[in-house]
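Given next, in C-alpha coordinates, is a single chain: the form predicted on its own.
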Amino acid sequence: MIRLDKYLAHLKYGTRKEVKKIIRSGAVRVNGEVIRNDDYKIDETTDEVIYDGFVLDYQEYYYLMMNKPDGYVSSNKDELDPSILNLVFEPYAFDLQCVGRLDVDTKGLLILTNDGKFNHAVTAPKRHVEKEYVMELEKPLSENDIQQLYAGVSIDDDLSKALSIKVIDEASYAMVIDEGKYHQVKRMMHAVNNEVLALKRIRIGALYLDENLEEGEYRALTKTEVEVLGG
(Lines of atoms letter the chains of each structure in order from A and count residues from 1; the text may use other names and numbers.)
(Lines give C-alpha, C1' and ligand atoms only; values in the text may rest on other atoms or scores of the structure.)
Protein backbone atom coordinates (compact mmCIF):
# COMPACT_ATOMS: atom_id res chain seq x y z
CA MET A 1 0.00 0.00 0.00
CA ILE A 2 1.16 3.54 -0.75
CA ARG A 3 -0.20 7.04 -0.19
CA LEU A 4 -1.78 8.55 -3.30
CA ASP A 5 0.37 11.70 -3.12
CA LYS A 6 3.55 9.65 -2.88
CA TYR A 7 2.39 7.53 -5.81
CA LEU A 8 1.92 10.57 -8.05
CA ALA A 9 5.13 12.20 -6.87
CA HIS A 10 7.08 9.05 -7.68
CA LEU A 11 5.67 9.16 -11.20
CA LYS A 12 6.99 12.74 -11.47
CA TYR A 13 3.61 14.49 -11.74
CA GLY A 14 4.97 17.14 -9.40
CA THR A 15 6.44 17.69 -5.97
CA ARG A 16 4.57 16.31 -2.97
CA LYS A 17 3.07 19.79 -2.48
CA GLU A 18 2.02 20.03 -6.13
CA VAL A 19 0.43 16.59 -6.31
CA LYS A 20 -1.54 17.30 -3.13
CA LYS A 21 -3.18 20.20 -5.00
CA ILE A 22 -3.86 17.95 -7.99
CA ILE A 23 -5.57 15.36 -5.79
CA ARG A 24 -7.59 17.91 -3.83
CA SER A 25 -8.83 19.42 -7.10
CA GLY A 26 -10.63 16.16 -7.88
CA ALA A 27 -8.49 15.38 -10.94
CA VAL A 28 -7.59 11.87 -9.78
CA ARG A 29 -9.79 8.79 -9.81
CA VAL A 30 -9.06 5.50 -8.07
CA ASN A 31 -11.09 2.54 -9.34
CA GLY A 32 -13.54 4.99 -10.92
CA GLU A 33 -14.05 7.09 -7.78
CA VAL A 34 -12.82 10.68 -7.43
CA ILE A 35 -10.39 10.84 -4.51
CA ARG A 36 -9.61 14.19 -2.87
CA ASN A 37 -7.63 12.93 0.13
CA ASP A 38 -3.92 13.07 -0.60
CA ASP A 39 -3.16 10.54 2.14
CA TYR A 40 -5.59 8.01 0.64
CA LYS A 41 -3.94 4.57 0.58
CA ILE A 42 -3.93 2.56 -2.63
CA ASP A 43 -2.60 -0.80 -3.68
CA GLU A 44 -0.17 0.17 -6.43
CA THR A 45 -0.27 -3.35 -7.89
CA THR A 46 -4.05 -3.73 -8.31
CA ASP A 47 -5.85 -0.37 -8.03
CA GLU A 48 -6.57 1.59 -11.21
CA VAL A 49 -5.46 5.21 -10.92
CA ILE A 50 -6.52 7.69 -13.61
CA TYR A 51 -5.18 11.22 -13.95
CA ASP A 52 -5.82 13.60 -16.84
CA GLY A 53 -7.64 10.80 -18.68
CA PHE A 54 -4.70 8.38 -18.53
CA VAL A 55 -4.43 5.16 -16.57
CA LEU A 56 -1.17 5.37 -14.61
CA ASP A 57 1.28 2.50 -14.50
CA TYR A 58 3.31 2.37 -11.32
CA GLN A 59 6.78 0.87 -11.22
CA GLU A 60 8.96 1.25 -8.16
CA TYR A 61 12.29 0.31 -9.69
CA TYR A 62 13.73 0.94 -13.13
CA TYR A 63 16.61 -0.82 -14.84
CA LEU A 64 18.06 0.49 -18.09
CA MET A 65 20.78 -0.65 -20.44
CA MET A 66 22.50 2.17 -22.31
CA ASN A 67 25.06 2.19 -25.08
CA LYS A 68 27.12 5.04 -23.64
CA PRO A 69 28.81 7.38 -26.11
CA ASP A 70 32.05 9.11 -25.23
CA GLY A 71 31.99 12.72 -24.04
CA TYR A 72 29.61 12.02 -21.13
CA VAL A 73 30.39 11.44 -17.47
CA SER A 74 28.83 8.62 -15.45
CA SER A 75 27.53 11.03 -12.85
CA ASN A 76 24.24 12.57 -11.76
CA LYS A 77 25.56 16.08 -12.31
CA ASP A 78 27.28 17.84 -15.17
CA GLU A 79 30.94 18.37 -14.45
CA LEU A 80 33.39 19.51 -17.14
CA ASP A 81 31.41 17.25 -19.46
CA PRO A 82 27.64 16.59 -19.58
CA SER A 83 26.08 13.88 -17.44
CA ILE A 84 24.94 10.68 -19.12
CA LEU A 85 21.53 11.30 -17.50
CA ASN A 86 21.01 14.16 -19.96
CA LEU A 87 20.28 11.43 -22.51
CA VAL A 88 17.50 9.82 -20.43
CA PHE A 89 13.95 11.06 -20.92
CA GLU A 90 10.39 10.24 -19.81
CA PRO A 91 9.10 7.87 -18.64
CA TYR A 92 12.50 7.17 -17.08
CA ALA A 93 13.09 10.62 -15.58
CA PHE A 94 13.68 9.26 -12.11
CA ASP A 95 16.56 9.49 -9.66
CA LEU A 96 18.70 7.03 -11.54
CA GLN A 97 22.21 6.01 -10.57
CA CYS A 98 24.94 4.50 -12.71
CA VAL A 99 25.75 0.90 -11.81
CA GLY A 100 29.49 1.30 -11.82
CA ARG A 101 31.11 3.95 -13.98
CA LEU A 102 32.67 4.39 -17.38
CA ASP A 103 35.28 7.05 -18.06
CA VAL A 104 34.18 10.07 -20.07
CA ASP A 105 36.02 8.75 -23.14
CA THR A 106 34.88 5.12 -22.71
CA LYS A 107 31.90 3.80 -24.65
CA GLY A 108 29.58 0.84 -24.31
CA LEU A 109 27.45 -0.99 -21.77
CA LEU A 110 26.22 1.13 -18.89
CA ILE A 111 23.41 0.14 -16.53
CA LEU A 112 21.19 2.71 -14.82
CA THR A 113 18.79 2.04 -11.95
CA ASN A 114 17.06 3.56 -8.94
CA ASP A 115 17.34 0.25 -7.06
CA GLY A 116 20.18 0.63 -4.56
CA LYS A 117 20.16 -3.04 -3.55
CA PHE A 118 20.55 -4.12 -7.18
CA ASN A 119 23.31 -1.55 -7.70
CA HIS A 120 25.24 -2.90 -4.72
CA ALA A 121 24.76 -6.52 -5.82
CA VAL A 122 26.33 -5.80 -9.21
CA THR A 123 29.18 -3.58 -8.01
CA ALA A 124 30.14 -5.19 -4.68
CA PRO A 125 33.85 -6.15 -4.95
CA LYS A 126 33.32 -9.47 -3.16
CA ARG A 127 31.01 -10.68 -5.94
CA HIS A 128 33.74 -10.37 -8.59
CA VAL A 129 31.27 -9.65 -11.40
CA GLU A 130 33.08 -9.94 -14.72
CA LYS A 131 33.38 -7.01 -17.13
CA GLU A 132 34.54 -7.43 -20.70
CA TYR A 133 36.15 -4.59 -22.65
CA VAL A 134 37.23 -4.19 -26.24
CA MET A 135 40.36 -2.05 -26.36
CA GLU A 136 42.36 -0.50 -29.15
CA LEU A 137 45.97 -0.13 -28.08
CA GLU A 138 48.88 2.01 -29.15
CA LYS A 139 50.85 -1.12 -30.07
CA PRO A 140 50.33 -4.89 -30.02
CA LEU A 141 50.75 -6.79 -26.77
CA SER A 142 53.72 -9.13 -26.64
CA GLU A 143 53.37 -12.63 -25.25
CA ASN A 144 55.33 -11.43 -22.22
CA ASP A 145 52.85 -8.53 -21.76
CA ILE A 146 49.92 -10.95 -21.86
CA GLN A 147 51.50 -13.29 -19.34
CA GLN A 148 52.26 -10.34 -17.07
CA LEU A 149 48.62 -9.20 -17.25
CA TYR A 150 47.46 -12.71 -16.36
CA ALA A 151 49.87 -12.83 -13.43
CA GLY A 152 48.78 -9.37 -12.28
CA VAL A 153 50.11 -5.83 -12.42
CA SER A 154 50.32 -3.47 -9.45
CA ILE A 155 47.44 -0.97 -9.11
CA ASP A 156 46.67 0.78 -5.82
CA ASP A 157 49.15 -1.44 -3.98
CA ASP A 158 47.30 -4.53 -5.14
CA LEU A 159 47.51 -6.92 -8.08
CA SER A 160 44.99 -6.51 -10.89
CA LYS A 161 44.73 -9.51 -13.17
CA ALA A 162 43.23 -10.16 -16.56
CA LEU A 163 40.94 -13.20 -16.55
CA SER A 164 41.13 -13.57 -20.33
CA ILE A 165 42.65 -11.73 -23.27
CA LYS A 166 41.56 -12.40 -26.85
CA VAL A 167 43.21 -10.98 -29.94
CA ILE A 168 40.80 -9.21 -32.30
CA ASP A 169 43.34 -7.80 -34.74
CA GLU A 170 46.85 -6.34 -34.72
CA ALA A 171 46.38 -3.96 -31.77
CA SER A 172 42.80 -4.64 -30.67
CA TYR A 173 41.89 -7.01 -27.86
CA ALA A 174 38.98 -8.15 -25.71
CA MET A 175 39.94 -8.35 -22.04
CA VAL A 176 37.90 -9.63 -19.09
CA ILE A 177 38.44 -8.40 -15.52
CA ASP A 178 36.40 -8.83 -12.35
CA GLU A 179 37.25 -5.61 -10.53
CA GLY A 180 36.21 -1.99 -10.96
CA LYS A 181 39.16 0.13 -9.97
CA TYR A 182 39.49 3.71 -11.20
CA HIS A 183 40.80 3.76 -14.81
CA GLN A 184 41.66 0.10 -14.31
CA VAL A 185 42.01 -1.05 -17.92
CA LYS A 186 44.06 2.01 -18.88
CA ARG A 187 46.32 1.61 -15.85
CA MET A 188 46.81 -2.10 -16.54
CA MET A 189 47.93 -1.32 -20.07
CA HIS A 190 50.16 1.48 -18.84
CA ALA A 191 51.79 -1.01 -16.49
CA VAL A 192 52.98 -3.03 -19.51
CA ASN A 193 54.18 0.12 -21.30
CA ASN A 194 51.16 0.46 -23.57
CA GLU A 195 48.34 2.98 -23.93
CA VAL A 196 44.63 2.62 -24.60
CA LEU A 197 43.49 4.60 -27.64
CA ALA A 198 39.83 3.53 -27.52
CA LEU A 199 37.81 1.51 -25.01
CA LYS A 200 34.35 -0.05 -25.06
CA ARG A 201 32.64 -2.22 -22.44
CA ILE A 202 30.57 -4.97 -24.03
CA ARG A 203 29.61 -7.19 -21.09
CA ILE A 204 28.81 -7.11 -17.36
CA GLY A 205 28.34 -10.55 -15.84
CA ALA A 206 26.11 -12.49 -18.23
CA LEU A 207 24.66 -9.32 -19.75
CA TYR A 208 25.98 -8.26 -23.16
CA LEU A 209 25.47 -4.88 -24.78
CA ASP A 210 22.45 -5.01 -27.08
CA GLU A 211 23.83 -4.68 -30.61
CA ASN A 212 20.62 -2.95 -31.71
CA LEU A 213 21.30 0.06 -29.46
CA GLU A 214 22.97 2.97 -31.19
CA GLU A 215 25.30 5.14 -29.13
CA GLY A 216 23.23 7.20 -26.70
CA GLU A 217 20.23 4.88 -26.93
CA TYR A 218 18.85 2.78 -24.08
CA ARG A 219 16.17 0.23 -23.28
CA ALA A 220 14.66 -1.35 -20.21
CA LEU A 221 16.22 -4.56 -18.99
CA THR A 222 13.97 -7.59 -19.12
CA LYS A 223 12.92 -9.26 -15.88
CA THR A 224 15.23 -12.17 -16.66
CA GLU A 225 18.18 -9.84 -17.28
CA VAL A 226 17.60 -8.10 -13.95
CA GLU A 227 17.36 -11.40 -12.09
CA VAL A 228 20.48 -12.87 -13.72
CA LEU A 229 22.58 -9.77 -13.12
CA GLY A 230 21.41 -8.86 -9.63
CA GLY A 231 20.78 -12.33 -8.27
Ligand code: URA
Given for the second form:
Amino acid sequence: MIRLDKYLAHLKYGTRKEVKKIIRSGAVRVNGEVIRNDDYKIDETTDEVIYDGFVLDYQEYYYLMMNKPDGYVSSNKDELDPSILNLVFEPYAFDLQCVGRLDVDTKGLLILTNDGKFNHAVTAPKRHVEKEYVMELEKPLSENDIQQLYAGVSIDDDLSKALSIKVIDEASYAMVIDEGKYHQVKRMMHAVNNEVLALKRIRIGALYLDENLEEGEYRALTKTEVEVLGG
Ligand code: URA
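Same protein, different condition: the form predicted on its own was shown, now please give the form predicted together with the ligand.
Expanding to the full complex; the earlier chain stays at the top.
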Protein backbone atom coordinates (compact mmCIF):
# COMPACT_ATOMS: atom_id res chain seq x y z
CA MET A 1 0.00 0.00 0.00
CA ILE A 2 1.20 3.51 -0.80
CA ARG A 3 -0.19 7.02 -0.39
CA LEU A 4 -1.65 8.47 -3.57
CA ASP A 5 0.56 11.59 -3.44
CA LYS A 6 3.69 9.47 -3.01
CA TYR A 7 2.62 7.24 -5.89
CA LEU A 8 2.20 10.20 -8.27
CA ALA A 9 5.42 11.88 -7.11
CA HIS A 10 7.35 8.62 -7.69
CA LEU A 11 5.99 8.60 -11.26
CA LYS A 12 7.33 12.17 -11.62
CA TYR A 13 4.00 13.96 -12.04
CA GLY A 14 5.43 16.65 -9.76
CA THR A 15 6.84 17.29 -6.32
CA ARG A 16 4.83 16.06 -3.32
CA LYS A 17 3.35 19.59 -3.05
CA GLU A 18 2.45 19.72 -6.75
CA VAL A 19 0.81 16.30 -6.82
CA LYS A 20 -1.25 17.13 -3.72
CA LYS A 21 -2.72 20.02 -5.73
CA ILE A 22 -3.46 17.71 -8.66
CA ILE A 23 -5.24 15.26 -6.35
CA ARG A 24 -7.28 17.99 -4.64
CA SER A 25 -8.39 19.31 -8.05
CA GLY A 26 -10.19 16.00 -8.65
CA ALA A 27 -8.08 14.97 -11.65
CA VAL A 28 -7.22 11.52 -10.27
CA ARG A 29 -9.50 8.49 -10.21
CA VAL A 30 -8.81 5.27 -8.33
CA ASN A 31 -10.83 2.27 -9.51
CA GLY A 32 -13.22 4.67 -11.24
CA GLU A 33 -13.80 6.95 -8.26
CA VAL A 34 -12.49 10.53 -8.03
CA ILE A 35 -10.18 10.76 -5.00
CA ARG A 36 -9.39 14.16 -3.51
CA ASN A 37 -7.48 13.04 -0.38
CA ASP A 38 -3.74 13.06 -0.94
CA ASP A 39 -3.19 10.61 1.93
CA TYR A 40 -5.59 8.07 0.39
CA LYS A 41 -3.83 4.67 0.41
CA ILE A 42 -3.84 2.53 -2.68
CA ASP A 43 -2.60 -0.92 -3.52
CA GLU A 44 -0.07 -0.09 -6.21
CA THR A 45 -0.13 -3.66 -7.54
CA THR A 46 -3.87 -3.98 -8.18
CA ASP A 47 -5.63 -0.60 -8.05
CA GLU A 48 -6.27 1.22 -11.32
CA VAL A 49 -5.19 4.84 -11.16
CA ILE A 50 -6.21 7.21 -13.95
CA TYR A 51 -4.80 10.71 -14.33
CA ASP A 52 -5.52 12.97 -17.27
CA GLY A 53 -7.24 10.09 -19.07
CA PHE A 54 -4.23 7.75 -18.79
CA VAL A 55 -4.06 4.54 -16.78
CA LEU A 56 -0.83 4.80 -14.81
CA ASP A 57 1.72 2.03 -14.75
CA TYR A 58 3.51 1.94 -11.41
CA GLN A 59 6.90 0.37 -10.94
CA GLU A 60 8.94 0.89 -7.79
CA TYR A 61 12.27 -0.22 -9.21
CA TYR A 62 13.74 0.21 -12.65
CA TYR A 63 16.52 -1.88 -14.17
CA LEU A 64 18.07 -0.92 -17.49
CA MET A 65 20.83 -2.40 -19.60
CA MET A 66 22.75 0.15 -21.66
CA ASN A 67 25.37 -0.21 -24.34
CA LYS A 68 27.56 2.60 -22.99
CA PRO A 69 29.34 4.74 -25.56
CA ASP A 70 32.70 6.41 -25.14
CA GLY A 71 32.73 9.93 -23.64
CA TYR A 72 30.22 9.61 -20.77
CA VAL A 73 30.85 9.26 -17.02
CA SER A 74 29.19 6.45 -15.05
CA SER A 75 27.94 8.88 -12.47
CA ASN A 76 24.60 10.56 -11.88
CA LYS A 77 26.16 14.02 -12.20
CA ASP A 78 28.01 15.61 -15.07
CA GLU A 79 31.73 15.83 -14.30
CA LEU A 80 34.35 16.82 -16.89
CA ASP A 81 32.32 14.67 -19.27
CA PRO A 82 28.52 14.38 -19.33
CA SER A 83 26.72 11.83 -17.17
CA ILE A 84 25.52 8.66 -18.88
CA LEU A 85 22.06 9.50 -17.50
CA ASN A 86 21.75 12.22 -20.17
CA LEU A 87 21.16 9.34 -22.58
CA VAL A 88 18.26 7.90 -20.59
CA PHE A 89 15.06 9.50 -21.84
CA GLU A 90 12.81 8.46 -18.95
CA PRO A 91 11.23 10.66 -16.27
CA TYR A 92 13.05 8.69 -13.57
CA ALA A 93 16.49 8.84 -15.27
CA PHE A 94 18.24 10.88 -12.60
CA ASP A 95 17.05 8.53 -9.82
CA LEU A 96 19.23 5.80 -11.33
CA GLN A 97 22.68 4.69 -10.24
CA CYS A 98 25.26 2.73 -12.21
CA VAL A 99 25.82 -0.84 -11.11
CA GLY A 100 29.62 -0.83 -11.20
CA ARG A 101 31.24 2.08 -13.00
CA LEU A 102 32.92 2.02 -16.39
CA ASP A 103 35.66 4.52 -17.26
CA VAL A 104 34.74 7.44 -19.54
CA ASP A 105 36.51 5.75 -22.46
CA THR A 106 35.16 2.23 -21.75
CA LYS A 107 32.15 1.04 -23.72
CA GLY A 108 29.65 -1.75 -23.36
CA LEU A 109 27.42 -3.30 -20.74
CA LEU A 110 26.28 -0.93 -18.03
CA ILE A 111 23.34 -1.68 -15.73
CA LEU A 112 21.36 1.22 -14.26
CA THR A 113 18.91 0.91 -11.38
CA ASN A 114 17.25 2.74 -8.48
CA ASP A 115 17.28 -0.50 -6.45
CA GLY A 116 20.13 -0.12 -3.97
CA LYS A 117 19.84 -3.68 -2.67
CA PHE A 118 20.17 -5.09 -6.18
CA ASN A 119 23.11 -2.78 -6.87
CA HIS A 120 24.86 -3.99 -3.74
CA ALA A 121 24.13 -7.65 -4.54
CA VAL A 122 25.81 -7.32 -7.95
CA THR A 123 28.79 -5.23 -6.88
CA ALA A 124 29.61 -6.50 -3.36
CA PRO A 125 33.23 -7.72 -3.55
CA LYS A 126 32.49 -10.87 -1.56
CA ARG A 127 29.97 -12.06 -4.18
CA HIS A 128 32.72 -12.20 -6.83
CA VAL A 129 30.33 -11.61 -9.74
CA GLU A 130 32.23 -12.23 -12.99
CA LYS A 131 32.79 -9.44 -15.48
CA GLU A 132 34.02 -10.10 -19.01
CA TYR A 133 35.88 -7.47 -21.02
CA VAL A 134 37.07 -7.37 -24.59
CA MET A 135 40.36 -5.51 -24.68
CA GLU A 136 42.42 -4.26 -27.56
CA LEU A 137 46.04 -3.98 -26.46
CA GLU A 138 49.08 -2.12 -27.68
CA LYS A 139 50.89 -5.42 -28.26
CA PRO A 140 50.11 -9.14 -27.95
CA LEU A 141 50.39 -10.81 -24.52
CA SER A 142 53.23 -13.30 -24.24
CA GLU A 143 52.74 -16.75 -22.74
CA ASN A 144 54.59 -15.45 -19.68
CA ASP A 145 52.25 -12.39 -19.38
CA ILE A 146 49.24 -14.69 -19.51
CA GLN A 147 50.71 -16.96 -16.81
CA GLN A 148 51.40 -13.89 -14.65
CA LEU A 149 47.82 -12.61 -15.10
CA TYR A 150 46.42 -16.00 -14.09
CA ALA A 151 48.75 -16.17 -11.07
CA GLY A 152 47.79 -12.60 -10.09
CA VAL A 153 49.37 -9.17 -10.45
CA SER A 154 49.69 -6.70 -7.61
CA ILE A 155 47.01 -3.98 -7.47
CA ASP A 156 46.30 -1.96 -4.31
CA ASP A 157 48.62 -4.31 -2.35
CA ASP A 158 46.45 -7.22 -3.35
CA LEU A 159 46.64 -9.86 -6.06
CA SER A 160 44.25 -9.41 -8.99
CA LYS A 161 43.81 -12.52 -11.09
CA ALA A 162 42.39 -13.18 -14.51
CA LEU A 163 39.93 -16.08 -14.42
CA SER A 164 40.07 -16.60 -18.17
CA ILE A 165 41.91 -15.02 -21.10
CA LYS A 166 40.89 -15.90 -24.64
CA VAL A 167 42.65 -14.69 -27.75
CA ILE A 168 40.30 -12.96 -30.22
CA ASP A 169 42.98 -11.90 -32.67
CA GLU A 170 46.57 -10.72 -32.61
CA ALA A 171 46.32 -8.13 -29.81
CA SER A 172 42.72 -8.42 -28.68
CA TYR A 173 41.51 -10.66 -25.91
CA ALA A 174 38.42 -11.46 -23.86
CA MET A 175 39.34 -11.47 -20.17
CA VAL A 176 37.15 -12.49 -17.22
CA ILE A 177 37.71 -11.05 -13.74
CA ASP A 178 35.57 -11.21 -10.61
CA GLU A 179 36.58 -7.95 -8.94
CA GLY A 180 35.77 -4.32 -9.74
CA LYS A 181 38.73 -2.24 -8.63
CA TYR A 182 39.26 1.24 -10.06
CA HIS A 183 40.81 0.97 -13.57
CA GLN A 184 41.33 -2.71 -12.84
CA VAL A 185 41.78 -4.02 -16.38
CA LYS A 186 44.04 -1.14 -17.39
CA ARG A 187 46.17 -1.59 -14.27
CA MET A 188 46.39 -5.35 -14.79
CA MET A 189 47.72 -4.71 -18.29
CA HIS A 190 50.19 -2.09 -16.98
CA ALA A 191 51.47 -4.74 -14.58
CA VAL A 192 52.58 -6.79 -17.61
CA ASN A 193 53.95 -3.72 -19.43
CA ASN A 194 51.08 -3.40 -21.84
CA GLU A 195 48.49 -0.73 -22.59
CA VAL A 196 44.74 -0.97 -23.18
CA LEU A 197 43.82 0.86 -26.38
CA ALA A 198 40.10 0.04 -26.27
CA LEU A 199 37.94 -1.63 -23.65
CA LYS A 200 34.40 -2.98 -23.78
CA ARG A 201 32.47 -4.88 -21.10
CA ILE A 202 30.37 -7.63 -22.62
CA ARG A 203 29.12 -9.58 -19.60
CA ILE A 204 28.22 -9.22 -15.91
CA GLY A 205 27.47 -12.56 -14.21
CA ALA A 206 25.16 -14.47 -16.57
CA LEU A 207 24.05 -11.31 -18.37
CA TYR A 208 25.55 -10.57 -21.79
CA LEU A 209 25.31 -7.22 -23.53
CA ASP A 210 22.33 -7.38 -25.90
CA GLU A 211 23.79 -7.26 -29.39
CA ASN A 212 20.70 -5.47 -30.68
CA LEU A 213 21.57 -2.37 -28.66
CA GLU A 214 23.50 0.25 -30.60
CA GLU A 215 25.93 2.39 -28.61
CA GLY A 216 23.93 4.74 -26.37
CA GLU A 217 20.78 2.60 -26.54
CA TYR A 218 19.19 0.86 -23.58
CA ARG A 219 16.39 -1.52 -22.73
CA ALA A 220 14.69 -2.73 -19.56
CA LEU A 221 16.04 -5.94 -18.03
CA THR A 222 13.52 -8.77 -17.98
CA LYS A 223 12.25 -10.09 -14.65
CA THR A 224 14.35 -13.23 -15.10
CA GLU A 225 17.51 -11.21 -15.83
CA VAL A 226 16.96 -9.18 -12.65
CA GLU A 227 16.40 -12.33 -10.58
CA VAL A 228 19.41 -14.17 -11.99
CA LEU A 229 21.75 -11.24 -11.33
CA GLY A 230 20.48 -10.01 -8.00
CA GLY A 231 19.58 -13.34 -6.40
N1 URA B 1 38.71 -1.88 -15.87
C2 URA B 1 39.15 -0.70 -16.34
O3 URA B 1 40.35 -0.45 -16.38
N4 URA B 1 38.24 0.19 -16.78
C5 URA B 1 36.91 -0.05 -16.79
O6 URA B 1 36.14 0.80 -17.24
C7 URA B 1 36.47 -1.28 -16.29
C8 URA B 1 37.38 -2.18 -15.83
